[in-house]
Structures are given as C-alpha cells and as structure tokens.
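Just one chain follows, in the form predicted alone, and it is written as structure tokens.
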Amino acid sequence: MAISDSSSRILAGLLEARTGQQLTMSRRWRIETALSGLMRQRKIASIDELITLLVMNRDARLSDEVIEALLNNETYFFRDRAPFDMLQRELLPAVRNARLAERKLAIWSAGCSTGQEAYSIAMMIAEDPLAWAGWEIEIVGTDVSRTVTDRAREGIFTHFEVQRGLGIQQTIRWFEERGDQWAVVDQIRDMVRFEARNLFDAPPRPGQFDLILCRNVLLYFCNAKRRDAFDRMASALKPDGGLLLGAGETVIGQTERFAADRSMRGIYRLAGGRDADRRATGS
C-alpha cells in the first residue's frame, strides 16, 4: 500500500488539527500499519480512496476512526520501572507528609491510554494500606482517544497486557481471571476514573492536583503546543504539586512555568510555587 507525500501530509494535518500531535517524517512509516485494519473493516481499497472520502467529509465517523488509528497508544503496567520506584520511595511519602492535615491525594495521569499507568499508581498505593488508611484518593486518567478511555474504564486486560510489567503476586492480588482475560478488582477500579479529554482543554480539576504524570506525550507536539500543554498542567497543580515527565522530555527551554526539583530527579515544580520558594530560601 504505497502512500504518497500528499496523502501523508493530509493525514498528518488531520491528526495535528484534532489532537495537537505531529506525525513527523520519522513516524510516517507507521501509517500503513496503523490504518490497515480500519481500511479492511471499511472495505477501502487504497490510501487514495481513504483520502478522497476524508476530503469529501461525508462520514464524520470515518475521520474519528482515522485519528484513533493514528494515535500511539503504547503503554504497559509500571512502564519504565524507575519512575515508579522513585514515586514509591520519595515522591508519594513527601506528598503524604505535606497532606497529613487534610488526608486527600489527587493524581492526574495525562495521556493515560488504556489505563495501565493510572492502575499502576492505584496498586502502589493499595499495597501500602497503613500509610494511606483514611485518605481520600482520586486518580484521574485522561486521553484524547475515547476508545482507549472506554477500555481503561472497563478495566479488562489480555493475558499479554497483564504480563507486561506485573508479577504473578500482583496479578493474583489485583485482578480476577475471566476466561482468557483479567479484570481489575473493584478496590483498584474505585480509586481511578477516566475521561476522554484533550490535553489542551481545561484540566479536569484546576489547581487541585498534587501530582501529574505526563509521560511520553509531549514528544509528539510542536514547541507551541508543548508550551500550551505546560500551561494547562501548571493550572491544574496545587502550588507545591509535582510534574513527572518521560525520560526523553524536559521543561528546559520549553516553558517558564516549571523548574526542576533539585532534590528529586525527574520531578518538576511550579516556578515560583511554594516548593520553589522553599528551595530558594534553603528552608
């Protein structure tokens, strides 16, 4: 299935207009693979035919399905384990100490895909019941794709998906076997809610999050969109909240809203927030 430069540009423009994500030249190799299933289902013979249908705009659902197919929804439980180890050892205990009076914890998993990141956080908290006894826990997962947030909300995963990142004991403890699939237990599901939401929309709870995870999402945005995303996330954090990005992402040269936390590698704080003020004064 040959893909012309003009067809690639049209698909890239559609994706960026609807989601903010760029389909750069280095990512255009995956167009054929991403769209092949949809084209078979729709009985569309070629990319040229698909482009014609999109340009004619007689089927709004088709453009939605193309966007869904082009999005990269790669994820797995406890992805890149090191950030979760840091959350468990350093960041969550620090947040807990700061919130002892109110005993409320709010976490936003932005670009959550099918929910493994949000559920991983919930499992981590549930595995330390004494530390979080009596706390009100809210974990919100958002993604631009309604298809993946619907799947995340369902909380049912294949054997392959469960094997990616989870040990046997975690699987047995936090999942129920249903035929050849595994369903997240209610204790974990009740801690998490999912919404289909664009990162450039108003955040789900402005100014109320203690922690935001936005990992391997900003890589796909142009500089202007990346700045917009940082602005949205800054408006969602409490003054002493923290932002965790992917290993290949940074705020340096991208935004003035955040600054690196000097004591926790990979964590970013609001520039001028209470935590930044404490670091500046050495208190």
Second form
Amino acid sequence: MAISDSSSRILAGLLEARTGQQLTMSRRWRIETALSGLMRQRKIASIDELITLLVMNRDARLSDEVIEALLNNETYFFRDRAPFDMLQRELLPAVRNARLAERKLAIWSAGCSTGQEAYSIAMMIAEDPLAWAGWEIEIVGTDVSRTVTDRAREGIFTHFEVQRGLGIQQTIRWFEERGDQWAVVDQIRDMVRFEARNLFDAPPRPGQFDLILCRNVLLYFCNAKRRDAFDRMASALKPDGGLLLGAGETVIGQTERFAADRSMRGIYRLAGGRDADRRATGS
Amino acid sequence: MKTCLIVDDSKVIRKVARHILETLDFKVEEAGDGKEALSFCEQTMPDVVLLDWNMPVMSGMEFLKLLRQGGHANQPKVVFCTTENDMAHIRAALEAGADEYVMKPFDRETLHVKLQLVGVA
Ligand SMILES: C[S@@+](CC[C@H](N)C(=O)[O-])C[C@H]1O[C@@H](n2cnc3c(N)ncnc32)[C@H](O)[C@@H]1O
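Could you drop in the structure for the form predicted together with its partner chain? We only have the form predicted alone so far.
Below, the chain from earlier opens the complete complex, with every other chain and molecule after it.
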C-alpha cells in the first residue's frame, strides 16, 4: 500500500517543523514501516486515520511518538573508530593541558540517540584514570527523542548493540550481564547525564563545552536549520573548544562560525577565535 | 590479501560470513568442524580464524586449545563467533587464547571492527 503524497507531506512537515530533519524521497518509502509499530500499538488502522488524528491535534503525545518513530536513531559504540582514536591521542590530552588549572572538562553529545557515543567517551576517560584523577567531568547526551534518552539513561543494550563497535575486552570490563542483555557498569553510567532536549532549544548545563560531538545529526537538515544549529553550537563552545561532526559531514559552505582545525582531523574550531588565529599562523 | 578460515557447521552461516569477509577483501576458506579446521591449519596457517563453538566431531573450544598448544609458529588470530552469549563462555574463550568474540547475530560493521581490533583488517 503506497502512502499518498499529501499524507507524506504532512508527516514530513511535522517532522521538519519539530526537529529540522527533512524526509528525503528515499526515506519517504520507509514511512509506513517506520510507523507500523506505533499504529499497531495505538490501534490505528491506516495512515489516513493517523493523519486525521494528528490534524485534530487532541493528543500531544501522539505527534511526539510519530516524530520519534520517523527519526533515524542508528548509532553504535566508537562509531567510525578513527575520530575516537584522534580524540584519545590528540584532542583530550590537549584539552587536559589547557585546563590543568581548573581541572574541569565538559563534553556534549548532541543528538546522542541511545547513548553509545556519550558512553564511548566515558569509557575512554575511565580507561585513563591517571590523567583524569581529581577532575570534575561532565558528559551530557541530549536528543529530541525522549524514547532514546530514556533508553540511554538505562544503559541496557542487546548483544547486537553492545558488540557494535566494542572490543570484547571493553565489553567485559564496562558491562555486566542483565538477563540476556548487557548493562553498562555504574562507574560509566554515573559519568554521563542524558536529557530529552531539542538542538533548537537552549544547550544543556553547564552551557559552555570543551568538546561538542554532533555526529550524523545535521545530515538531513535543510540549509537554514543547519546554519541555525551551527550558530547554537558555536555559542555553547568555549573559545578554544572543538566540534566533532560525523564522518561524511563538514562545515564548509554551511556556516562561517567554524573552521577546520589544521592538525586535528575532523575537529572544527570557532572561526576567528583566538585558537584559530594561533593555529593559522602556526605559532 | 589475508586469509580467513571460517569454521562453522552451518552452511548458511558460512555463506553469510564468506560474503561479508569477501567484501572486506579476505581470501576465505571453510571448515565444517574443529577437526577439519585443524587439518587445514596443519597445511597452511590462515591469518585469522572465525570460530563457532558448538560443532559435531570437534568443538571450537577443543580446536582452539589444540591449536594454541600445538606449538605452531605464526599462530592465527582467533575470533569466536557463536550463539553462546554469556560472560562465562566469553571468559573461557579468552582464557583458552581467543583474541576476539562475536555474538550471533552480528552484522558487517561488527565483524569489521573486531577484525580491525585484532589487527588483520
Ligand atoms: C543517526 S542518530 C546519530 C547518533 C550519534 N550521534 C551517532 O553518530 O552515532 C541522529 C540522532 O539525532 C537526533 N536528532 C534529530 N534531530 C534532532 C534535533 N533537532 N535535536 C536533537 N536531536 C535530534 C535523532 O533523534 C537521532 O537520535
């Protein structure tokens, strides 16, 4: 059964208005599959009936649920590996040096889905206890979808999820069996905080970050929304902080607020900031 | 090109794993149980073995112990790939000399990362 153009336009409009995410033509194909679980649960017989209910707007939770079902939440631990190796070898040691006086570190995983990205960072830090002993470390994950941030906070993953990206030594070190699932150990869970929060709302506490990860989130934004998102992240970044995007993503042609770091691959710095100047002149 | 020996009594699993491994640029060999795998290794050592646990004739665990005890030079990396998904099995496998552990079901991404972690991909 094909979904009508007008219905898919209404759903796409709802999604974009709330999250900035566009439903590309190829993803429109999957609307029905994406919504089938929700419709079964809510005993809604057809897409048309769903649209009617949405348009009548009697149930705010329904439109949240529709949006959550349409979002792509794909994620895994240490996604793409290389950027995490770079963080571990270069960026985190540099931030550590720069903050030796106050010993505070704040990291934001924006669009964190079920938490794998934020937990990966927490594991990396926990694996280097000597470097970070006595530091006040805040790792915050936010996502527009409450369903995924609730799951992230629980920190319980299936076999399939736990091994996507993780080596077995990390799995047995940082997870414990919980029935036939895997729960992240308290030491790691306690390092991370999760909040349901839209990128277009105020940033989470503490408001200013040393590192922002916004990976595989801005991909489907229209240009104006993407620019807005970059502006908001620029305001939430410390002057010498870094932004990490997903593997195929760039700031080039999207915003003037950020420029690529010359030496750290994949890291973006505030353009015109003190650090960018220093780097550009190589001093 | 690195060689991967898939040891699994299920034809279907061998087929799926072969497909993934070929897209990752491996030369793939197959064995249906531990004994076959052992005789393969006595001829030519692969770079990595993808090893099921429960198999007729000789289990993955027996194979691994014999392989590691055999005093063979250039030991391959061994990645268990099994439905035995609990901590006790994982620890036993690592103690017996496994390098990585994949729980079925798995996908290409998972296998790729595990092979990178053991240094063959
Ligand atoms: C594909 S996942 C990426 C997860 C993780 N960052 C990664 O790279 O593996 C994208 C996430 O961004 C979230 N997202 C989309 N639009 C958002 C918005 N406007 N505000 C906050 N999160 C959003 C989605 O709910 C989804 O969980």
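Positions refer to the first chain, counted from 1. In this text, rigid core is short for the largest set of C-alphas that superpose within 1.5 Å between two forms. Remember, predicted model here, so these are calculated numbers, not experimental data.
Once you line up the core between the two forms, the Cα of Arg205 ends up 2 Å or more from where it was.
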